[in-house]
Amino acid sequence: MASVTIVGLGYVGLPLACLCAEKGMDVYGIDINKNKVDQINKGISPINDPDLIEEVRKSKGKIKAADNFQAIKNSSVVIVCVPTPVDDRHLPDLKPLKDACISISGHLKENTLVVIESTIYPGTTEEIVLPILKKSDVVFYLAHCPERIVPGNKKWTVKNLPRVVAGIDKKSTEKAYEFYKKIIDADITKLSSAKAAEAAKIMENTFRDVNIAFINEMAMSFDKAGIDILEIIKGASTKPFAFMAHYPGVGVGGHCIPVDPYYLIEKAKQIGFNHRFLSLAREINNNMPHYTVQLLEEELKKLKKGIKGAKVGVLGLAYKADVDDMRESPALKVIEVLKEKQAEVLVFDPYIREKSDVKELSTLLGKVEYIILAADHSMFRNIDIGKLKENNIKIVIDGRNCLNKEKIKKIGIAYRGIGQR
């Protein structure tokens, strides 16, 4: 059975390490966060996800975590799952990947398979990773198998999501294919080149970004026309082919959708192509937090009030429902915009209490007059609408279109969703 080292024990690497341990492999984990390493070795998940908490508990003693790269000498497979973010100018930041590869190259043993799971632009494996690993002066195999994981999704997990894989040569492709066939209960598709595998991942997430931007723009347009966007999506979805439902919202978050298009945009510029369409989609989606605050301002104006000094409660810090993941969360931008406009802001997220301004939702409701829902956590979706009235909430801005607008309006509270009023 293979001995595996997972480099990067975050939202991608930790579930993968647990899966490899479940399959009976010798598993080593590497992360630069010493506190995270200590928690994992104790069987404690540093990520607040019920399923992952249980997986890490079961993997106690089976995953040997460390904050150094010595374990690579013991491994026949090394999988890189480090972050690949963008900087403040939306330019790809490959420093975590480069640093990881430099450290790997210093400990690589003969005939090791190295797989990059981090999302990267086409050409990165061969143009950046390969030259670094060659400094090890040993024979190794190199492939790219882009991660596919949906935090909080119980149906599609690291165990059953189909994957694509390709290496820098046929032998690398075959070795990577055989490895993933051992651990994943789904189809593994071999592509012709590492560049093709890199491009497939980028296109998956860019497809979603573009379609979300389209539906966000339609929502803003239909709002002006007094048309309910959710009704239109329901109607369009009755067509049995071609249309694929996407939904509008306060913005796009997570480590993939708001980041990956920039990798493609920047790489295309380097080879002389300008992605105008993708850039526009990014612009539209990046503007949604501003638009959401604008909806609040419009409703305040009807009450002959301004946003300066307004007591606004923001529900949610996470980028999606029922997770503690704040990466690229639009809620953070909503809060920033509100504060720039000098609103008095209180924040509550049941999954991220350490960054919340209050300990309970009831406390927040008692201290604010207006609500912006930024994350559709179950607690918020199932909120007792009567509590809003009891606390004299005057305006609800539903950034996820998940509340019962008719009930809210019936009790005399102003309601605006994204494409709903």
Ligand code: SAJ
Contents of the next structure:
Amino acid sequence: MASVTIVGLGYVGLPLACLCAEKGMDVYGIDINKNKVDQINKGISPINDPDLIEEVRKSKGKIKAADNFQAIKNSSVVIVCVPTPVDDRHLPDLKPLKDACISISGHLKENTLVVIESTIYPGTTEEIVLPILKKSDVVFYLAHCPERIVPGNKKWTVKNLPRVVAGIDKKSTEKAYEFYKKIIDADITKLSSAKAAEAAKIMENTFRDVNIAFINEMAMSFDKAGIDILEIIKGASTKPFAFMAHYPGVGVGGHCIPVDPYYLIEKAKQIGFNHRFLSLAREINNNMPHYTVQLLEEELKKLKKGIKGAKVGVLGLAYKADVDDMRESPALKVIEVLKEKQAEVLVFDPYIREKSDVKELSTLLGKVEYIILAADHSMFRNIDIGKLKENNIKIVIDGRNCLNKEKIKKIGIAYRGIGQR
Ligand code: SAJ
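Structure of the form predicted in complex with the named molecule, given the form predicted on its own:
Let us now look at the entire complex, which starts with that chain.
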């Protein structure tokens, strides 16, 4: 029975470890976070995702988690799923990846297959990872199989999402291909090199970022013209080809989309290419939280009010609907900008109560005059509009265009969406 060690038990590694356990493999998990390790060994998911909670419960006793790298020497396959973030200057931070590879290298046994699933720029596997693992002085195989995880998505999961895979040589590609064929019920496509596999993942996520920037810019332009962006997206989507709907919003968060383009931008810069378009798209998306606050200021001006001292409720901290993940969340930027402008801010997120200022939405509504919705959680989508009136809310800025603007305006509350009035 194949023994596999997953390094990094987060949004990517933990579902993968559960899948390997479900497939009857001998699974070890490594994470530097001792609390996480202890929870997983008790069958408790550190991530508040209903499906993952169930998967981790079922895997109790089948995933042997630890906060050290001893397990590496028992494994024929080692899969690295550590974060590859950017720093506050948007530069790639490969320290978690390098640290993991250094630890792996110290315990690597002969003929182990090492696969990097973390998103990395083209060339990282061969230029950064390979030299570190070579210090182990054993023969090993090395490949890249970029993760494809869609947090909160019930249709597409680690079990059924197609993958691309490629190694530093043919044998590595073959071994990685055979491994993923065993656990994933979808096409596994071999590419010509690890660099190609790295480029494919970066391109698919950069594609999404530039498309979101495009629709954000269209929304801001059409707002000036009094054109409702959602109607226009609906209209354009009647074309059965060549148009792909994306939606404007308060910004682009998460651990993939706002991060991956910077990995490519930086690597390209190092080899003499300037990604002007990708950089502009990042600039547009990074500006959306500021734009959202400006909408509030525009509406306050109509009421002859200023933002200083304004009691503003921010609905949502998470980066997207119905998840508890705040990484790169635009809501955090909205809060920062509001506080810079000396507004009085109260925050509520039903999925992140420990970081909320109040325990319930009703409490927040009773304490503020203006609302900025920053995450389209189901609870907010289904908000009772009458409660807004009862609590004398005067302005609603709908950062995810998810509220019923007609109903809100009908009861005399000022409404602005992102490309909607
Ligand atoms: N967003 C928009 N407008 C859109 C789509 C997204 O503003 O039209 C925002 C979201 O609100 C969020 C951010 O962009 O703040 C990212 O959203 P996302 O739907 O891309 O969600 P992620 O970060 O979970 O992205 C994952 C990625 N999956 C992988 O990297 C394997 C991404 O490639 C997928 O396209 C995405 O899921 C998905 O389609 O759900």
